[in-house]
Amino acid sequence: MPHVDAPAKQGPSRRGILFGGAAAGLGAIVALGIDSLSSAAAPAGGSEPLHGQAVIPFYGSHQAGITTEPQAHASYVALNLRDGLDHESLQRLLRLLSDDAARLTQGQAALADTEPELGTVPARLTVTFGFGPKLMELAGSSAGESQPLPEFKIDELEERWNDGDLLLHIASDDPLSVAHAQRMMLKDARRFASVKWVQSGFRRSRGSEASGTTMRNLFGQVDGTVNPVPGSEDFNSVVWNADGSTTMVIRRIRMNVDTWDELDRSGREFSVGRTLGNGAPTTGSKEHDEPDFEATNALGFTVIAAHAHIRRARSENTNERIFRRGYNYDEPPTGSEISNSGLIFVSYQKSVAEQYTPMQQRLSDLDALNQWTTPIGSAVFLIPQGCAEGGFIGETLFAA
């Protein structure tokens, strides 16, 4: 093969100089731009404030997740206990769940956590336990207040959203923390129970509104204005039983947002009895103004109609009150739907029969919102008292 001499070494061409210089200049400009953007994005006072390490104590006389300022994300998981589960196995399940819930809510790894890094940002994570009739009976206690609600004529209940033996209410300001805690709880429970249903809900993100702001549902309404204040004597009289327990009603309410959109603003406010702007009753100017149910307009009709939602929800019997703590849901629409949305309605009260059921019966009999809302799921759970460190949720039921 003939030998070919290597080309003589030459200096950079004019084109190379121009191209290289331009590239270098562009790189400097890009680097400067990125640096400037990074500087502009950083808070003036230093590092960005983070909320991920905020924790809510797990142990106490009451379970967390009830009086806790509502977190942005929640998952309600109902489990059915497996056949053949005995008294001792049930205690092992509740002890295991309680122990891991205590760890996760404090930002610590669950005992068999294969992804411990996912549990380091609790972001006010809480895990609250609810007991259905079967679990109560297996524990040797009366099912009592955990019995299902009576039938209401507005209900179109779907079995896939009804009842359950054991409820796990998992909530956090971080959806990843909710997902991880749910996975850990279900891994603990898989030998003892199977999933009946899961309902996921949301509110506005933490920091987008001031704490204590009444949530809005997907109709745009403020939802839960008339609520006792946690920590007050009024709250205690409405919610807590003497032993530190309470009861939960959870109702999945489908909201026909698509047809609600067809109603003008005044019609929406007339149906509810509150303004959309700030949630004030239509006889007042501020959200927490007391409604005047006797006020009339120029034509002599009551300003708040007889079938308005806030009138039907109100009782002259002050014992018929509840503490509301709901979440919105928004599922993928199907077919010609624009929306598949609704409300995960949750209430806490001492007695379902004496406080919740009479109110729900009035709403079922006559409520303007029934044209756009349909209950499709319903369940009732006893929420046992809290426990001390080393104990487990529900241990007092077994002791009794």
Given for the second form:
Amino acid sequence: MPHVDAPAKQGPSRRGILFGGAAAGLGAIVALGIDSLSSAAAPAGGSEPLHGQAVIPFYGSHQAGITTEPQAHASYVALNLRDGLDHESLQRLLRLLSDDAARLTQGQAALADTEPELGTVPARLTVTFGFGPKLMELAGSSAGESQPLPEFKIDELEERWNDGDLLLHIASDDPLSVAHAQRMMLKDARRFASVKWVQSGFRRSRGSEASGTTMRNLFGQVDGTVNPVPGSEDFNSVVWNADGSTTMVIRRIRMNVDTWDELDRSGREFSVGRTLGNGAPTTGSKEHDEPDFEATNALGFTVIAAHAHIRRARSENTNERIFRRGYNYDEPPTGSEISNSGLIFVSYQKSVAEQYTPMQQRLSDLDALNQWTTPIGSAVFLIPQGCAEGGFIGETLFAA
Amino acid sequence: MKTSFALRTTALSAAALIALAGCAGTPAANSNPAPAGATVTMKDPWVKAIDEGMSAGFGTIRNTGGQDITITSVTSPASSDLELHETVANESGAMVMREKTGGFTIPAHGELHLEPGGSHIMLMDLAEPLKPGSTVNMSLEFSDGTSSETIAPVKDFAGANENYDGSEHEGMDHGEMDKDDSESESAHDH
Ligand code: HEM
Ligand SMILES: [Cu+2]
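Got the form predicted on its own; any chance of the form predicted in complex with the partner chain too?
Following is the full complex, with the preceding chain placed first.
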């Protein structure tokens, strides 16, 4: 296997021996335990399971990075197109970036890559392109579904996290691969566009938990339980337009973990209507149990409160559903803060106006979670369909 | 790999050349070598973006044939004056580029890397600006009279600023990329 420097001799680590030695009497058992542990982590002879070469196809009818089982690291890069770009230069930009993405996601260096070695460990690298209103108009298409959301009373949006003309959503299980792809693509975009904002997010590392495990956010909640399942008919009807496109809402939502700390466990569970232990509804026991919104407690109140997040988020209109695929962010605190954390909330849906906006309106009107969460950035992008080999993302917009 | 630029040496011209050379269907024998145009491909070609003057082309030239082949020249609609360059140390130890006399030889079953700081195809007297994301067609001409077409995307590149060996060519580097050199006509927003 490439890139493996297997240690010359395998055995309990130095630290393991020290600890083992200290545990007198249990020495043998401890040593055994450590031995099996360390061999699970780094077995000899290069049989360590590596996933750096795992590759997600770039070409296809839909863009990658949406139905892809979420990678551990993501970077969302919004660019502003420079003044004076036209139909023709825009196509050159999209060709360049599509070519970079097509190569890097397959573990090949980009053309003119000054650090080609950094391009050889894709670890499921995907690059997903999103188009803002200005790009759509330049391409000769209507801005349509990429218009910004209406204002909501809970919003405290900061201009530095809003909007953008072109979104690059770069994700991989390896943060170095994300960084390299981002730098390579920004080099190619530099003449055409400037960076508006970059949001980097993370989930648990690949291999920490079985893939498919619902993610946890920084409130400790299981976040993403009720979600259309990629590949299902249901998912297709929620997310994909007939032409293979979709739309993306990205909201930077600050989570006030410091005031969340003041809340006890039952209060936390009450705010959502789900337990922290395994994410089960407070009316059930397993994560995927169906919440019973009618169930009442001894006092006659519904167990899932009227203002609980999951009650407010759910609509009787089954068309008003979205596919959530967010990431955590955790940035350095400033001043007296000890945390600057939140959720890069990302959702995909056919229609922002019909599926996302009514839900967001309900949550803005009433949602217990609003006490601890504040949207500080918001953007909407059209995610054009995928392309075939030889093509580039967005090409169909120019065909008309 | 086909890419967004529909790259790769065109197989068509190679096939046409085989027919022309009259050895289609005949396995290449030493007495009757396959035409170079049929055994050479250029992988991952690209050309440095520049507004005017001169630029350079790079990529990996592969020879899948059993004979060494020699590229004697390159032609392109982008430039009326192309040269094959190598980069060598001059008397003072500085790396300079100069014309490669005798052309580039690619050994049988071998490849030649053209890269910034090394050998490259020099495009002088550019017909028009080489804009990033556009493409340049180049034809590699071989010593046996055959040729092979390639399509190279144009990319911004900060490096590849080798000096020309010969003071009369002062300033004829591959062009420094001006970072403010945006696509916009008017002033841009930094
Ligand atoms: C920082 C902000 C947010 C946090 C911490 C949060 C957290 C959660 C949690 C813990 C759940 C329950 C588990 C699950 O089904 O995923 C949930 C469900 C859900 N959330 Fe959020 N959420 C946030 C913002 C939003 C926003 C902005 C929307 C949409 C506008 C949204 C829509 C939903 C939906 C649709 C569900 C599933 C409801 C159902 O059971 O049908 N959430 N969220
Ligand atoms: Cu030169």
